[in-house]
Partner chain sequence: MKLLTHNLLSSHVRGVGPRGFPLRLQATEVRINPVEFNPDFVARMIPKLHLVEVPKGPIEGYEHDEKFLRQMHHVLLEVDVLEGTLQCPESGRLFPISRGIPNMLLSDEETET
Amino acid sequence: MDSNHQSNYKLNKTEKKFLRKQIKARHTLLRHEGIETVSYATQSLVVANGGLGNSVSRSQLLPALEKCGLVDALLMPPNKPYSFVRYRTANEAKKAYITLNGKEIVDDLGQKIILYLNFVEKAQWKELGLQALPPGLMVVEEIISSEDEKMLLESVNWTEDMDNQNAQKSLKHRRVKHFGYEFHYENNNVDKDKPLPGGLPDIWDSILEKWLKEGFIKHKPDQLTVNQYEPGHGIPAHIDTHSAFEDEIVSLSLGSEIVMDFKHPDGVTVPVMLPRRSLLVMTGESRYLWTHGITPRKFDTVQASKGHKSGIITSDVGDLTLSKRGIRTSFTFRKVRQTPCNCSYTVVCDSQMKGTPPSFPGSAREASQLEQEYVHRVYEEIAGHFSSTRHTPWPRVVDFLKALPSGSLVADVGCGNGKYLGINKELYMIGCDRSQNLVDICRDRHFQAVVGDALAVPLRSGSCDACISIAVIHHFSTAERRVAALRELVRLLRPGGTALIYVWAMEQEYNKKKSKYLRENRISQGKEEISSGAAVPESLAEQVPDVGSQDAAGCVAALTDLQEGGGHASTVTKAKLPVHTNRTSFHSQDLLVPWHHQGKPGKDKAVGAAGPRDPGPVFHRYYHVFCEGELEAACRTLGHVRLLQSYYDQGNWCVILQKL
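For the form predicted on its own, what structure does this chain take on its own?
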């Protein structure tokens, strides 16, 4: 709506509602994406809600835009809920602004979406450099004929009796059959001593012989897994267990194309198109080091150009659109390994890993030892690399600090590299961290910081007007120690003082929305931040949570214990702590999270994330991820405290409490 037009008459109710939403869209683009709109007409517009991330394809949006004038370019960034359009003239862009603002279109899912347009100086998007396929990965197009495809699909009997000799299962998101050996998803392995009767179906003999003869495979497989995926289904990112299978893993895609995501430990993500009737071959680095998975969604972002089939989905935002998924059946062939793996990727090889994961602590002494080895020592080692990935403050933490009265004394307990210490120049802030190397980084930045434990902060009782504890308390390994850390924050506060506390959430999808931790690729797209470490709540960045009943019961038990004033450690002791798979949902509250280190240990300088490099050492940090209500329940065990606010913020549970 034209601002001059608005001033000439009083807006009706509908127009007021539209104007509010348009302003909200403008503010959201600025706050979350750094896109600044202008109030005067230009050739370029940003179209809020008109993006690939909103299930709006190029073929739907472009015709509506072209009705208003000659479109020079339509840029649609991947996974974003907006797009940019550039018209030949400013008058044409103004016509689109007036005509399409508030216009309703139907997305590829059949849902109605309202467009909100705003002028920008330039329609631009910083594109990624050209990527290469992961080393050792090959996609062979049209490996079989359409007639063979039909025959192979019809050979799979999904209706046969469940007692059949071949293991057939209906998993949560797909149907599965196993031949040769059953693949156990709970440990990504097979029982080598229990082969399934019958081996691989005879129909595959001639096909496998042909692939061997043509050099596409080097070993004749003895294990086959058939997966049937409906649109909207996927498979979590994973690496096939080194000790279970030989180097070569191949997968045939029938029925429909799919985009599979490959991720390097450095954070580089490469989306690869697997066309219908194509063969994916993974060997070497792509098989042993990169994870591969399929994001559960009904549409894939693909190249719009007709000539593009297999290979990398590039970041050319002028050539991206959506492709609706169909029913895809994959046939994955493996050769079961009979000897330990001796690959060169020792940091991720289960055959060559040294030591075993620690057990859940059964006493205060064991808890302290666990934290010393899997929290304190790790942060001391990775301080420089960790700091290089920690430079963007979280908006609601900034809001809390900026709302404090001028002259307030504020303690940042667990300050890390001090990224919050300079947010509000009107405050007197002091940081405290257990890591000497991180404190040294704070001092290099001319911040006030001291080395100290969050259970015994070296500051006088009642001396602080406010405290913040951001992503710290989840590193304490028992309920008693987590409550003690909260109590220490309260000790520092004067009466009336407030504390803001953030902890990592078990629920990485909340109100049907995934956290950034699950959503984001590590490669930045445009103005997105590059984060080259491992999975940590800091990056606030594809799988839907699948919390088992046992873990859910554990959440309830922990909450009940806290609410009854117990605050006692879990009775589950001596169980080995699981190692989390980065960028996936949590399946346990207590776990070890890998950090793939880059650079020299200690106070190394900032490390870039330009592309894959030789894997550095992998460190594991202990985390206790909090269930909904658990942080509030812990706060209620404290005396002389009022809970002012509790909320969920991008994969974290958060509270603001006040000392009475």
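With the form predicted on its own in hand, show me what the form predicted in complex with the partner chain looks like.
Only one chain is given; partner chains and other molecules are left out.
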């Protein structure tokens, strides 16, 4: 079809439809990816719908492209639904444009898809810098022969303790078996006093001896965990508990290769290919500091040219393709520690951090450090998962926003994933959040957002007609900082402007009615927000709280706190912060609330349904939950404001302030 032919020619229905789709592809590329197409012929084309991100592999696309001319390069950026092709001459590109536009090909999943081609000025992709393997990491290839592989795989008896329930679960989640010591996923540790009878299966004795002799491992392990991953299974990123196991951790991959992602706390991610029958050895930094995980998916992006060699997956998009996963069984050997860990990676060490457990901060600096560790770092890690559980806007916040006059400038301080930024199209809203990853999500949704701190909001004073701060201020660990955050909101407002503030309430039972947070638990078929056992309330209750005497004492302390001019409650200096049990009432105002992180939740949200064996890493978030009257009292310490409304909503205390 020659779509350049546009004179008096009347396009038929199919042609019109095709043209529409091609234009749509053009717009999508521009809007979402910043790829500008041009209407004149060049050497380079963008092939929409022909990308690794939509299951089209190099081996399918390249032959089709080569039929039209000499291909200089085919760039297939990972996870993108498009590719770039550069031909030797513009004429050849033109031929491809004419021949392949609207052409149907079959993807890796056997589905038919239609390609849409458009000319681009340049076929370019920003390349990442060269990466090195995480320090202490080694992959030994072909360490087991094919015959031994078969024998070892057959030696695992999966059915012996499988009842119907477990069998069902194993369809959605990887299968696990332990030898030597049982690994408990609830606390990510082993019970050192209760070794499992039988130790490691005899079949491994000679193999481990061999590995020791040849220097692949330095110590004889006494714990073995066998994991079986079907395509689509994964394991969330984690560090093996320092106090549980010694330095060396080795893992044998049989049955299939896989790509494992290693991530450094600074954010660098290194994808590493673990070929079939290879041994992964993690020591030092790669064992103690980097997290490792497997993304739950059915295809891995791998290097096209070198095939299935171990090492880092190249970032050269001219050399990537898809590899369909097979069933991989991993055998992870570890040596149980009998003494506390004394590594040099103290920030991530549970033995050494125990000596300095998170406690009530005694200074602004301690408060800042506490928040860095138990708020900011956590949100950066869980951003994606968190965002997927935060999609239902609370009605009364929506009401507040919809009641604002058209053309109002509104700041959302602590905007998170931008849930409220698009509620009222008549407003100009700017989001501000501490988490880069959450702000990225706002950007993906085409909202205006900046990375900034709620204690120093980067907007000019008096510029906003209104502000909202929903479920934010309860993350500040001293009364002083909480008031400072309120003061910032007031600073942003023009005279007459209003601010809506929501904070988590200590009282989760109000007017004899339990909040949704308490009512729903993991067993129930709750909404998506709670299927993963996530902590934050998204509930619907109103009226008078039912405060126990213990709670009241805590609340009184908080209120006197404010009257004494902020700082911290001296009565609880250096008290340890308790860890809260999700879905129960609060017994302390200052606490750590667990978040059970899941990797990318699958479409069926099955990962959360895995139950107690689910080995997702647990993050602790710091909260100061407010008791009745506390938020109001804090607002009253501010100058130039008037309290317009004060109410309880969905397990939160709420106020609307007006700047005078």
